[in-house]
Structures are given as C-alpha cells and as structure tokens.
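Here we start with a single chain on its own, the form predicted on its own, put down as structure tokens.
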Amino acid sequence: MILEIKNLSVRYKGKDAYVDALKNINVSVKKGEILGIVGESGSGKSTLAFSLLNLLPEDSLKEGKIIFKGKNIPALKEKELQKLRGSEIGMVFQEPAATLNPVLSIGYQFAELLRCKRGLTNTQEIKDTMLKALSGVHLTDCQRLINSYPHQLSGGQLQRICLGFAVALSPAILIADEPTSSLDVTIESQIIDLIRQLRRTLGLTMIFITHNLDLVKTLCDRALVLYKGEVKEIEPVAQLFAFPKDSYTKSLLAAFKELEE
C-alpha cells in the first residue's frame, strides 16, 4: 500500500459548535490503482482530499493518521509538508482558472514551480521541461501557451496545463478533485482519455474525486462511497455496480440507472 488512512475524522468550526465533516475514515490506496471517491455535494470528498495534503483550516479538529511512505502526514512540520505537496502528492483542482494566477503567464508560473519543486535553475532545461510536459498532455503550439495568460486560453487547455504542471513533478500519488466538472462533455471525455494514458505511460497512482458515477465506472479500479462524512462502501468497481451492499449505494446506483435510461 502506498497510502493508508486510519480512523480519520475531521470537524469544522461552525457558528455555535463544531460540525462533523469526516467520521472515522479507513481506506488504503494501492500503488498503481485509481481509487474513485464518489458522493453527493457535502459528503466530505474535498475535505478528504485536502486532508491528504494537510490543507485544512487551522481551527478544524483532526484525529487519526494518514500514513504515506512511513510518515504520518498530519504530524509533519510545515517545511516537510511543503516538500511533500506537489513533489510527492500532486493535486489537480476543480477549477483550473482559479488554480492559476491570472496576472502571470503560464510560462512564468510553470518555471517557478520547476525551480521550487525540482530545483531546476538552467533556463534551457526549464524551457525544455515545460515544452515536454505540455506536449505530453496533448497540447499543441506549446510555445504560444507558455507565453499566454490564463484568460487567453480555454477551460480544456487550462485543465491540461494543470495536469502538465502536476505530472512534471512526478508525484507518487495524484489527487484529481472533480477535474472535469467545469468542462463540457466533449472536453471532459478528452481529459478522461488523457488521464488513462498518463496512468499507462507513467504508472500513476490516482485518487479521483467525483459525483459522476459514469466516470467512476469507466475509469476507476475501486470506488469509495461517501455520505455525510462516512464511508458507506468500498469495493472494486465491477463488484460495487453489480452487487451494492449499502442502502445508500443502492439508491445512488438506482438514480444513476434512471439517468442512463
């Protein structure tokens, strides 16, 4: 196992009291697999993702362990976490336009990432790495993209660029937090095909967070079903769709089948 989450609970500070966001989560992630995390809005999917990078609000209450390469992530100091984020555990967010700084060019942001996370200093090496990464996520005219600003590019191009940023650092695990939810169906299909290819070519281990059961069915090896911060079920995808055990999972799949029909 490359990652083990043990008895993880998270509570957020509300107006009058703390509110449960995650309750006693236990799950392991196998090297080379794509683990799908599915659930409706407010189920705790993004909280789980941010927990893996220890990016939760300072006033939140956290219990449990997240073991990655023998280290407990919640117990790491900030300097250790900075080395971990991106380089060891990468993340692609839901809104690519919000991920990137609107007043800095793509090339400037990419170069800073490579300097900080990979220690590259040679200008030509940085440029070659950027061009290779962007072409590797099926982008063309990469020099133009490097010189462009985020507002000059489409949502699909920006999401591919964010994927390029992430894989350029060769993380052991890549978290994709609803990476296609802001894209139209055609571009979504292209991004999913790209993720499949990156998995084959780079051997990526991925945590794919979504509310779209169709994507889980076609992309993931196993699926974890979250509801109100609790794990309702975790099974291989084929098993989950054919023989769901939990009543919530059954209702979720029933609604999905109605939409398919």
Ligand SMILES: Nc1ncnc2c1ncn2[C@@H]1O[C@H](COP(=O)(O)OP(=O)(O)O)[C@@H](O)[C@H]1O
Contents of the next structure:
Amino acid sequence: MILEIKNLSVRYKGKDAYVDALKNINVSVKKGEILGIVGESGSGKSTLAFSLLNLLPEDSLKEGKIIFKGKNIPALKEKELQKLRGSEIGMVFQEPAATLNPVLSIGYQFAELLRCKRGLTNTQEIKDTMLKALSGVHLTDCQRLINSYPHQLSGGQLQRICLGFAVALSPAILIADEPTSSLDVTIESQIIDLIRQLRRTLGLTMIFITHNLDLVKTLCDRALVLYKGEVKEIEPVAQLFAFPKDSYTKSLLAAFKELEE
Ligand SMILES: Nc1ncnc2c1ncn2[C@@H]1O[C@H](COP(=O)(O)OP(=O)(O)O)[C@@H](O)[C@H]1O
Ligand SMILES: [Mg+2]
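Show the form predicted together with this ligand, please, because up to now only the form predicted on its own has appeared in this conversation.
Once more the chain from above appears, this time first in line as the rest of the complex follows.
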C-alpha cells in the first residue's frame, strides 16, 4: 500500500455550525493502480484530495490518519509537508489556468519547480528536462511553449503542461481532481488517453477524481463511490458496474446507462 486513509473525517467551519464534508473514510491505494473517486458535486471529492496534501482551511476539524511512507500526513510539520507536496504527492487540478501564474512564462514556472522540488541548478539540465517533460505529454513546438504565457495557450495544452509539470517531479502518487472537467469532450478523451499512456510507461499510481462514470469505467482499476461525505462502495471497476451493491451506486449507474443508450 502506498497510501492508507484511516477513519478520516473533515468538518468545515460554517456560519453557525460545522459542516460535515467527509465522514469516517477508509481506503488504501495500491502501488500502480488508478483509484477512482466518483461522486456528485459537493460529495466531498476535493476535500479528500486537499486532505492528502494537508491543504484544508486552518479552522476545519480533521480526524483520522493518512499514512504515506510510514508517516501520518496530518501530523507532519509544514516544512515536511512542503517537501512532500509535488515531489512525493503530485496534484493536477480542474482548472489549469488557475494552477499556473498568468504573469510568468511556462518556462519560468517550470524551471522554478525543477529548482525547488528537484534541486536542479544547471541551466542546460533544466532546459533539457523541461523539453523532455513537455514532449513526454505529447506537446509539440516545446521551445515556443516554454516562452509562452498561459493565456496564449489552449485549455488542453495547459492541462498537458500541468501533467508534464506533475510527472517531471516523479511523485509516488498523483492526485488528479477532475482534470478534464473544464475541457471539451474531444480534448478530454485525448487527455485521458495521455494519462493511460503515462500510467503504462511510468507506472503511475493515481487517485483520479471525477463526477463522470464514463471516465471511471475507461480509466480506473477500482472506484470509491462518495455520497454526502460517506463511502458508499469501493470495488474493482468491472465489479462495480456489473454488480453494484449499494442503492446509491445503483441509482447512479441507472442514470449513467440511460445516458449511454
Ligand atoms: N472551504 C470550505 N468551507 C466550508 N464548506 C466547504 C468548503 N469547501 C467545501 N465545502 C463544503 O464541503 C462539501 C464538500 O465539498 P467538496 O469537497 O468541494 O465537494 P466536491 O469536490 O465533491 O464537489 C460541500 O458541501 C461544500 O459546500
Ligand atoms: Mg471538487
């Protein structure tokens, strides 16, 4: 097991009371697998992702353990967490444009990342690493991309760049929170193909968060169904689609089948 989540509960501070976002979550991630987290909007998917990097608001209440390489993430000091983020636990977000800084070129941001997170200092080595990473996510004309600013590129290009940044740090696990939800369907399927290929070539271990059952079916090995902060079911994907046990999962699948027909 690469990551073990044990009895994780998260409550956000609301106006008058605390809001339950996650209730007693238990799940482990195996090396080399893609674990899908699927649920409707507001079910707690992003809260789960942010918990894994300890990026929840200060005033939220957290309980439980997240064991990664023998360490309990919620108990780590900020300095240790900074070392983990990106380098050990990578993350790709829904909006690539919001992940990247609009006033800095792609190359500047990438180089900074490689200096801070991989300790690279040699300019030529940094440049070679950037070009290799960008062509590795099937971008072309990479030198031009390095000199570009985020607004000059398409959403699909930016999400490839974010994936390139993430895998260039060789994280032990990559969390992708709805990485294709802001993209057109055709671009989405290209990015999913890319993720599938990266998984094959790099042996990525991933947590793939989505509200889209189709992506779970085509990409993930196992899936966790989340509803109102609770785990409804965790099963291998083939099992989940063929023999759903939970009533919520069943209704979700029924709606999905109607869409498919
Ligand atoms: N920073 C926050 N403060 C208060 N409530 C929040 C905060 N972030 C999320 N929530 C609430 O927690 C629940 C889960 O949200 P979230 O994890 O973003 O769900 P999802 O990613 O599945 O859409 C929702 O009810 C949401 O409104
Ligand atoms: Mg979300």
